[in-house]
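Only one chain is included here, represented as structure tokens and corresponding to the form predicted alone.
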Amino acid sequence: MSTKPKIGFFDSGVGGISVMTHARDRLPGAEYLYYADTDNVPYGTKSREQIIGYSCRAAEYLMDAGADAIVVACNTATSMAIEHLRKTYPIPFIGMEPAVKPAIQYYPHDNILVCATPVTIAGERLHNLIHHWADDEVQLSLIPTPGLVTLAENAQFDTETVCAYLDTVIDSSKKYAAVVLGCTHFGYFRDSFRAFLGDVHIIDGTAGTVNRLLHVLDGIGRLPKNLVPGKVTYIRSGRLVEDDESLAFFRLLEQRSRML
């Protein structure tokens, strides 16, 4: 076995990168593994027989490659694939999902707006933890918002652009107190959501799952023993990135990650 541990990454596309790039800052003498399902994005407009589908070809590559623990970084994936991946592989899996819990806590009488695919805003995994936690006061306004994933693959991350678009799917005039960021991608617009709505608090799972990561490699005993920084291997759908531009890009997003 490896001294360091492996954890894999995979997301529809480039989103689950921020996720990464988090639990890289809290365990940076692990390796990791991210896979970038680029042939198949967007997920969110997908059947779920496709998304299970390509989930278990992303699980089945990093396990190959020595995964210890496996986060998907993916919130319609999670919602439609998790319960397979984990009835089918023995490792772990860490699964994100729209961070609607302390969204409710925080704001219980205000608006809260919800952002996400189409896949995870009909799915019925977020449907259950709204019914958990929110009672007949909470204020809720679920939108679908695809073409975030599509400007986040091309890397068009200018506020006037962003703005545009959420102008044509969210009625900033509600004074949202809260956003919750239900897709990895979505990270990447923190500012152009607080510029379009104003003074919001955003809020998405990432720390919540990079938590659960730690303490599920704790449980299995991978957590790494020191801090000298593992390396990152990029795929896209199953082909090991190499080529500069592509690692620059991922690079800039690591940087995005870390800035907003």
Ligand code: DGL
Given for the second form:
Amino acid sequence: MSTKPKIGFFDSGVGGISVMTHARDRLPGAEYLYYADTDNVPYGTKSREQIIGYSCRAAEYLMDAGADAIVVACNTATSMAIEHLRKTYPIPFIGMEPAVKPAIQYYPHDNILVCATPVTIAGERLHNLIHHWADDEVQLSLIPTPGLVTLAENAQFDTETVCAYLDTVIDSSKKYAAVVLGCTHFGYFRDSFRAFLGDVHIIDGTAGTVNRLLHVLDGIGRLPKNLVPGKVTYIRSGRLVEDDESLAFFRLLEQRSRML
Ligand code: DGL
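Starting from the form predicted alone, produce the coordinates for the form predicted together with this ligand.
Zooming out: every chain and molecule, the one shown earlier first.
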């Protein structure tokens, strides 16, 4: 067994890079494998069967490449496939869910906006989570915002374009205390959410997921033993990424994740 733990991440596309970047900052001494299923993005409008199929392919690739644990850096895949993955494969899977629990705890009597993909918004997992944490007082607006996935995949981050899209789906006359970003692609648009909604608390599940990853690695004896940075490998739907254009785009997203 190599000394450095190998951590696999997958998402339908580039959204999970924000989660992996946070993990690399906390655990530099691991090796990272990032699988972007860009042949099949978006997941957020697909069927459960399709999403389970894509997730299994990604998980098998990452396990064949030696992953000790896999972060499902995608709320949509977590919603549809995490139980299947955990039942089917022998390594730990860390999932991501919209961070409605902290949002409700901070703002039990204010309006909270939850943005996610159509599949996550309609999914039983999110409704069970809300049912578990919310009482009748809680004011949640659940809004599917799939257009943000396309904007991120196309590297369109300018505030004007993003706000014009948000204006077609969100009622900005309503005052929200918090917005829960329930899709990993949405973290790249924090600046636009602020520009569009004004003074709003932006909450996402990234830090919680990375905390959970640390705990899981510790549990299987695979926490990194030093801080010497491990290598990062990018894969697109089963193909190793080596072209400069893709690598430059992925690096830009790493920077954007740290900036916003
Ligand atoms: N980034 C994903 C999520 O967190 C999915 C986006 C999509 O492919 O629709 O839900």
